[in-house]
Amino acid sequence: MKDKIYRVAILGCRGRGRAAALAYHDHPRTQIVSLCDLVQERLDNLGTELDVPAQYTDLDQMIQENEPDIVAIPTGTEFHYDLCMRVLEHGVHIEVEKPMCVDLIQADAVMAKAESKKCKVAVHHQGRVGPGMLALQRAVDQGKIGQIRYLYGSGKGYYGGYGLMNIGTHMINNMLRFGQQCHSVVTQATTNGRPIQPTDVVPSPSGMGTIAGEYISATFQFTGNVTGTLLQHRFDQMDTSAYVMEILGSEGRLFWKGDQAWWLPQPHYLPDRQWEALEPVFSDDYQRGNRSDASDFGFVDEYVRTLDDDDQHQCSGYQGRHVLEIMMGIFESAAYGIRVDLPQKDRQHPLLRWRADRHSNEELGDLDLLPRDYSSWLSRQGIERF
């Protein structure tokens, strides 16, 4: 199996389609065997930069004329229960854009269906197989910060709730390499300086789902005594510098920030004690003139190691749903204003289930249908962006 070429098919053909084939083309045990989308365009201009020309409209046609080993699924959020169920029951492996779904009843499908199937589900988290999140597991490793006791992360500045579904997933699930597990949830999210309220419950920009909160701030107890904080905020201006992590030892830090880390061989911070960079770790196969970012071929290189060894990804379908899990408890424990333990017993959407459960004493009606751009979005919220 070490030496088999894995046959790769790709469902969506924007931008981050786009980036998920480059990372296929560059990996030298992958090849693309065929692309899908709904739009020529798309299609041809993909097909033209790869050299893919074998195009299609219908995956069902896609997948049953050219038998990839892994289909990937870079589509809106609101699209991925269909398609990954489609694509599961020809008995494919597959890889899905985050957050894998909208609620934890429609992730529950899909890994029951991929083990029904035995297939594999990986969640496109990239950035925990990068070349900075895999320097600051070697530095864990190598002791250089002892006993991991606290986490934390935060995200670019987007509205609460949207940041959460957006870019809070990816955050989550870096954490979860360091926590293991999250067990209970704690949050407290306000709009317009306020607690939440059921008429704060809206669907997110970009088919995200339901959400709530224009800041969050939640705290996690996670496996071992390690706890850890996770900021979504509104900023006035998004703020890309301050999406980061940070890790606190029993002797020492590490700092993360993209596809670079450092780390201060003390855990506190004292003026006299510099970070030190630390040198980031690239998949064996990664070469600088790759035209795909490393962190995305990291993933790639993490999916040919899972089929080869019959193991799963590190970013699998069982953590991608943890991470909605996590996600879900947030907005649980704010709307609640309880703690909330993992994993739910109700697996309903809890906003929505906590709106219905005031909607007998309150006239609520049905949620407002709000545009898909976030733009356009936060000027419906009385916002004007940055």
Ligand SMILES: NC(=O)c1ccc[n+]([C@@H]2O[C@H](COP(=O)([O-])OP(=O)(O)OC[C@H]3O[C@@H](n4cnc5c(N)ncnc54)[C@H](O)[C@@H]3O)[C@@H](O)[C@H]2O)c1
The other form holds:
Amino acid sequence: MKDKIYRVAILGCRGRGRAAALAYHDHPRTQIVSLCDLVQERLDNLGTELDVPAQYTDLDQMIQENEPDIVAIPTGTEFHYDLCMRVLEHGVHIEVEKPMCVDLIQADAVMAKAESKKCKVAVHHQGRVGPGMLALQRAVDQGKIGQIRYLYGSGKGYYGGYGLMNIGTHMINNMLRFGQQCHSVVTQATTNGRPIQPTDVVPSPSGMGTIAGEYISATFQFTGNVTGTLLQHRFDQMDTSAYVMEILGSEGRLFWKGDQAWWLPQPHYLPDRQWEALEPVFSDDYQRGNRSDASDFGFVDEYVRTLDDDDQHQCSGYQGRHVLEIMMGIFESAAYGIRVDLPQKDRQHPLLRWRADRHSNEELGDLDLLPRDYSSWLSRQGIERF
Ligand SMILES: NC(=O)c1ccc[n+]([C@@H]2O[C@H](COP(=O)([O-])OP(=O)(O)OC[C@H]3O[C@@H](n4cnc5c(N)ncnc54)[C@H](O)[C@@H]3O)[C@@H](O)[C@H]2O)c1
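Please give the other form, namely the form predicted in complex with the ligand, since only the form predicted alone has been shown so far.
The next block holds the full complex; its first chain is the one shown before.
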């Protein structure tokens, strides 16, 4: 089994499709057998770059003719549900970009379909298996910080609710690596300096479902006594340096930023103690000269292990759905002013339920149609800085 080459098809050949394709192309145990896109120019570009002649505009035809083991679905989020369901119908393993879906009803249906077809689902939260996160894991395993007590994560400054769906999804998935299961969520969310109201519920930019809240501060109770905080605050200007995670342990701290990681050999900050850089951990087959991103490669490497061992991916569909439970729990807690215990029984989008509960549809009307593009969307909220 360990010498099988897994056949991979890429469904969606723009930015994230190329990133995924480079990783599958570089990995010695995977081979890209076909590409699919609705736009011929994108097929031509990626097909030429990676020398993949089998190109399709119809995904069903592609799967029937090429029989891939895995189909990667790097498309806009609003298409994830339909495309996952269509591909799984063929009995093929999938990976889908993050966030997995836009609500829990969709995520449940995808996982039910995958189970009925005996297929695996992975969600492309590649940071969890990247060199920085693997360095944190090694430090935890070596006992460098003792017992984990607390996890902290922040976004990059997008409008809170959108930042949660777009970037928070990665951070929550990272946290789950160390917190295991999230049992409950408590949130504060404000818009224009006051708690969110049903009129603040809006369609997300980039097709990421329904959101609310300009500034979101969420707290989590994970397995054991581990708690955590996630900040998704809108900044006047985006700041990717804010996208960090910290782990507080009984004997030390760990800090994550992309491919890099640091260790503070004591639990509390003191000015005379320095953070020590940790050696990043790369997948065995990753070559420094590879064109693929090391985290995307790590994601592919983990998929190969998963299929070899008939195991679940670190970033499995089950984890992706739990991330979505947490995000929906964040919105529900903010809206209703309650602690939300997970997993929630009601799988409807909580913001739509809240809106319907508080106001008859006649009073509030339909949700506004808003631009998909983020800066145009922000302008419609009266915000010109990006
Ligand atoms: N993991 C990450 O780090 C990361 C980073 C940025 C974006 N994303 C996620 O990636 C996704 C967007 O990726 P993108 O920016 O490359 O998307 P995109 O919308 O730019 O490109 C998607 C491509 O898929 C094609 N496509 C759509 N429907 C199709 C169909 N039915 N059949 C064939 N082709 C089809 C489109 O023609 C397009 O070329 C989002 O879910 C976003 O959240 C992830």
